[in-house]
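Shown here is one chain on its own, the form predicted on its own, set out as structure tokens.
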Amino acid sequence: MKILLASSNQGKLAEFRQLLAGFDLVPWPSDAPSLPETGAFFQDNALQKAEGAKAWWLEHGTEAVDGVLADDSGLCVDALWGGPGVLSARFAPDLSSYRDKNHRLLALLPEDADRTARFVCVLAFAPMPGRLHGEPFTVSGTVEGTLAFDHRGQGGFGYDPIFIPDGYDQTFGELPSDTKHTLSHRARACAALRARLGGSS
């Protein structure tokens, strides 16, 4: 099965060829436009990001593909609550390194804050018409955990560096990515879609 992936994230890329391996994943095309995103919870950004992408791509694209898949994830820290969750991607916009914005959302917390969190993943899949047949659906994943003192190994992307996943000493930034990979979130969700997909590739 051929996939159009709606994301320009290269560390989410990287993490959905190996999730999804044995499926034919096309990136998104880096002259293609900015997907919505201003929905008030995951699954309609997501959803809003798969749609605004198949539509496009029936314009646009270059080679015919079976559906479009588009993520929406995010951090929910309970002492800040649930932020910053859908806006995770849009968190402390004046600066540029991860390094810094973890940085600045533990500053957040107060010292005797309760640390725990979970990140959350929502994928939407649109079928291509003439390709595949349903109407777009959405599955899910979550890992719960606590926020580390502070920003700890150069694994993984975004806020991996500060979130240790229940069970674990070690943020996710720290763990080797195989270990992560049967835990994550994204890891939950891409479980979920092969199931809901019947594991085609």
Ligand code: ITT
Contents of the next structure:
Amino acid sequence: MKILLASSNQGKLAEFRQLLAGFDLVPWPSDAPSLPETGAFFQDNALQKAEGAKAWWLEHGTEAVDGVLADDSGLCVDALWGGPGVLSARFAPDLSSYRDKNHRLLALLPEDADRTARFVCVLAFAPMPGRLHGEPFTVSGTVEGTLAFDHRGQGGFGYDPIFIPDGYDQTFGELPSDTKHTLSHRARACAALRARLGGSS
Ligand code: ITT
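Can you switch from the form predicted on its own and show the form predicted together with this ligand instead?
What follows is the entire complex, opening with the chain shown before.
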């Protein structure tokens, strides 16, 4: 099955290449427009990106694909009322590096704050007309954990260096990527996607 990956986030794309091994993945072209995400919930945004990418690809696509996949994800911190959440990609826009954004985020928490947090990933899959039947659908995955007291590790991307998954002492930035891929929000959502697509690749 050939799937267009409607994401411009290189960290996500690297993970999808491993998590969706066996599928023929077509990257979102670098000169394609960025996809609006104006919803209040991960699910709304994932569907909006998948539908927007499908419409664009039907007009401008360079090869036939069976479906379009979009990912809306983020870090939800309990002490920040679930933030940055759907706004994770837009947190601290004045800072360019994630090292700085991570320090800014950690500085928002008082020393004695509840540090529980979770990564959430919602994937939206839109079948391509004439190639696959069915309506667009979403699947999701979550990983529970706590926030570290400092940015730790060079691995992963985004907020990985400040997130310690439950059952571990190291952050996703310190753990091997293979470990992240057994338990992450995106790994769980991809497993649900495979099940929903019938394991076909
Ligand atoms: P696309 O919309 O093009 O896919 P984006 O980066 O704008 O890319 P989102 O709106 O879904 O995507 O933002 C999610 C943000 O949450 C992302 O930019 C990261 O900062 C963070 N994030 C999501 N998954 C993550 C992960 O596995 N590890 C670390 N940070 C993650």
